[in-house]
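Next up is one chain by itself, shown in structure tokens, the form predicted alone.
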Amino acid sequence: MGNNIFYCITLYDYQMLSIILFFIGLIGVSLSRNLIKILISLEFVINAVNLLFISFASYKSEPSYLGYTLVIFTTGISALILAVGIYFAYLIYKKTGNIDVIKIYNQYKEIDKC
């Protein structure tokens, strides 16, 4: 049992993986113009935070289920956000014919509000 590779993975490794996932998501949100790609990049960011919650909860000396509970709630909320975002993307595509965020913003920015 002592020769298992998973004993070599430390909290630092999980933090580095989480930081890499977070910055991949952040770059995807800031550089992408497609609404679906932006939503997927937001999922990367949320999953990076979830990975940190799980890693801190599993490396704690006394058993605490707060990290696992937070991951369950954030996973449910992010699934809801993704479903609503995909539905809005479908409605926008149905109305305008594209889901390019810049084009849609430029198309509707001159509309006066009541």
The other form holds:
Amino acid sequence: MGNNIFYCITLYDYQMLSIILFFIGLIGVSLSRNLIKILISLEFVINAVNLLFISFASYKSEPSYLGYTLVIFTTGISALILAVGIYFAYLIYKKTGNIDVIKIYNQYKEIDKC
Amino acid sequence: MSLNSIFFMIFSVILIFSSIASLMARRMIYTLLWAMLVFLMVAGLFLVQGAVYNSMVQFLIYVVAIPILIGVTIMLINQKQQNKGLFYGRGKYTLWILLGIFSLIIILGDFLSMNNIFFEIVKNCSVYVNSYSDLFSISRNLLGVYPVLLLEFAAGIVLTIVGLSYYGK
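For the form predicted together with the partner chain instead of the form predicted alone, what are the coordinates?
To see the whole picture, the full complex is given below, headed by that same chain.
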């Protein structure tokens, strides 16, 4: 690595970057109350995994296009997940009047007790 | 040093900053704009690694299609009440729990790398194998292997216990 700041970028750096993005997305999923913000931070998690796939595919010694091909499918499927999730969030908003998760939980908690 | 490393550093710094900023934003439209920047930087990182087609697909789906979908939904919802920030109430101690779990995962990887299991898996598919050991080599040379592992386990367990104890209140 040496004393130079601009050392050669290795697979390790991409792995650490994708781990950091994964944990930021995990914090966003677990801590945020807004439904749409939860869905966006879920996309961060999926993007971190895609970045890891691409870095493994491009740092391999032999040329392999399996990782590149897999990432295209995961991109499409994650867009589909987001579309369905956004639709459910809109339905929940039309039924309950807000998209705050804890308020929705408190509304339905009283119904379950009856 | 090459041009790719400079682009990697620029893209990664913008990526981490904007992903944190999108979680800390109070209005939903600012969350969406920062998230668009995150997805654009991921597309740039794909382009740095040479995956041109993946970068194009990433740009078309995440920077063009999905923000339209979320933006229309934000317009339909028209939420008057603003969000509180990300770290509120008892939820802010969850950060300590996540930090403890993250450090425990890193320690587990270090423990696997000592037994040369992790190296043997990675050696077949990576170019620079020696860079895996750079992170913990300084501490090992100073103290030796086993005291460093004990300290790391203690730090991870203390972080997790502190987070759990505050979470229960």
